[in-house]
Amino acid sequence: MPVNPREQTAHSAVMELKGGSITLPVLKLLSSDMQRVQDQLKLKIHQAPAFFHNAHIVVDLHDLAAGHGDLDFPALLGLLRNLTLIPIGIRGGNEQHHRAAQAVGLAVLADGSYEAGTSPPARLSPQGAAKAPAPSRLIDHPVRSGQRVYAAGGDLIILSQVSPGAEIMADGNIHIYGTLRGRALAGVKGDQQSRIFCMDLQAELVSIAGHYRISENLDDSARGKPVQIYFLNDSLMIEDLSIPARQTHHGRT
């Protein structure tokens, strides 16, 4: 029997709704003094503008001190968005944070099951056994700019080059058998233990569990070498793997 093209347009599916996995930068409160906020997030804004412009934010409330039930969310959203950032949601905090966050259209994000800067803990399956971790995720191809490539759960292994302008991120390692000119953000909820390989590196900016750095703060002794870059004592190292005693180049975040 013919089908009518109108009855086949009318319940052609023009949607689909999934559930995602999306990294956001997260900003954790220690204060309520808005001013204080706004100067010492200009100062980090600053050194990598174009990393920030315009990027979804989470507002962590787990660390803020006790007291602070009065935390002023009008000025807080006002200072973000005059800072390009734009503010989705809360997390942690409590019922009057919640009640005001909701009140300017924030939503309250679930809680995860264990602190940043620490891996999740392993699930158990019915019979006890500790869940495998996630695969690694295998890239093949270069990554050209505007691509973002995110590896949930497991490391991510890139077998070309990175663009200038993309952006490759992981929850665990990342390694890169080609030249890195983009973005390289590993450990992205916060596994400090994580770590990036490049055979040539060139980058915009390198993360481990939201510690970053620039392009304009990497040594130049460092790039275009093959490194490996780790978290240690609150830096960021830059260990040129070319050099046989593996002499280590320092830089705070």
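Basically, rigid core = biggest C-alpha set you can superpose within 1.5 Å across the two forms. Positions refer to the first chain, counted from 1. As the structure is a prediction and not an experimental result, all values here were calculated from the model. What changes on going to the form predicted in complex with its partner chain:
- Here residue 57 counts as shifted, since its C-alpha moves by at least 2 Å between the two forms after the core is aligned.
- Annotation for residue 41: C-alpha shift of 2 angstroms or more between the two forms, rigid core superposed.
- Core-superposed comparison between the two forms: the Cα of residue 93 travels 2 Å or more.
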Given for the second form:
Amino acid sequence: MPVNPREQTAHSAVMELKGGSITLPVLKLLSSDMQRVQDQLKLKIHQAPAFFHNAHIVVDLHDLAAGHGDLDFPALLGLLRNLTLIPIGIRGGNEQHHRAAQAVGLAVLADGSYEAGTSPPARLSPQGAAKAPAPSRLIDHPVRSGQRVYAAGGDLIILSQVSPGAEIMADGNIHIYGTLRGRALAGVKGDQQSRIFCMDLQAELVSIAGHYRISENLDDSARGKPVQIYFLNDSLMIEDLSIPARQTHHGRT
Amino acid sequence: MARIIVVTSGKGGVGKTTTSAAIAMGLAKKGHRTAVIDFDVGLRNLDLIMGCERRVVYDFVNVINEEASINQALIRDKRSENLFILPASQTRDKDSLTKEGVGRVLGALSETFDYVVCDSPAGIEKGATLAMYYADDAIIVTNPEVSSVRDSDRMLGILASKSRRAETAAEPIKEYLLLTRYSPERVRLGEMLSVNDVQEILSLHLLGVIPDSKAVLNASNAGTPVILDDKSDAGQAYADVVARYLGEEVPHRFIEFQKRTLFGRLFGG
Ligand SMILES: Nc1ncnc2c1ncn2[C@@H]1O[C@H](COP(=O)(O)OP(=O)(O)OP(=O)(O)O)[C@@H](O)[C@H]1O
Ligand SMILES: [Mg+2]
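Output block for the form predicted in complex with its partner chain, input the form predicted on its own:
To see the whole picture, the full complex is given below, headed by that same chain.
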């Protein structure tokens, strides 16, 4: 079933230009006090360092409180990067904000009017991303031997175990909050950025965008551990998530 | 309105028919009107274990083909007036079973019985899928070894997608794990999976553990469901299972290795 990646690339075009939407974490700024933003953000990140490590992020200025109009963009950029985040743009804000953002190389993203003004003044919320309509598929029961589950166009979230002989696939990421004993294939349409996360790795096969590894070739040190699996430098990386906040460099920055 | 229970496994020879006979008898002895159906068309086993093989006139396929009425085909058990057996045909094959026909028979039985126990054949072919199609509850009979566990898992997948409850998006079938032919001694020696091993792989509600026991063979030779042998370990284990199924809280037995045997004390085992 897994496609041979070499075969796939040999005949295909070297690039494609397409319209598409990506779901990103959104940092809603409520204050221009950079010191306090940094303190609170640090706490958040500390709770899930792997999630935020090298994560692209959008800064939302819709709910910036009155009287906090003066934003120090270079300082904001610096503090985000220090916390291993990769800011890519802003959303909302006024003319002045837009010019300042562009001056430091941030994109000004189209206004998500669906959110404007409706949200209560919340705290710093990395969950902001969850509000965007992400076409993910949620399975809350075991995936048994012989069953196949496919999340088309998005992520697959399994709140249970995946049995040997079961196969789960997603165009996006795969998250398994249980033991993975079957086969898991993320990015089956070729998204090399997709990842697999699981609480206990005992897989028969894991694959990112067609680059796969079978059980026999799984490193024993990763077996039985909570891991994330991603594709980097032409190889499949399996990273033990039980080692907290490891400063690995994924070569993205 | 009867509750329909399928006893199934995927793998053959794990104890489905033994279990169907024991549970049907156990439910009847507790005062519930119970019918037990042999879905193993072509093999016929249940009537032997129930000891009624010499009273078979009509069978399940006759009823499906409307060659006989249900009342003509049902055999009343001699030990419990609440228990009836619908035997399989030995002269037909499993293609004689149709979804409509099985549905019709189960529908009719549902009107007069409290429980209908369906003894599934092995495999995942027509006989097995029809035995589970109309089920409300499923008892997954599993032996403590890898291939049996794997087949049970496969069966659970089919239950979750190819049953009437799944197709009509009704409340899913209630699934219970029954571990049979369990030998604490062999688990200790590492020759068998433990209850915990099996539980971890299947993550399923444990209805009971039936020890591997000579009493089972004796009972089937005598044509008596082993649950009636209330002196035997297997008979007691099945009685516990029925009680648990009916909602009683009964602690699990026959799981631990008995170290304090005379043999053990003499030889320091
Ligand atoms: N707890 C037990 N202890 C010892 N022997 C057992 C036990 N349970 C079943 N057996 C034996 O295992 C054999 C198979 O049992 P049974 O016919 O109940 O299995 P089955 O799953 O119905 O088989 P099939 O798949 O062929 O229908 C029989 O010889 C039976 O006596
Ligand atoms: Mg049988």
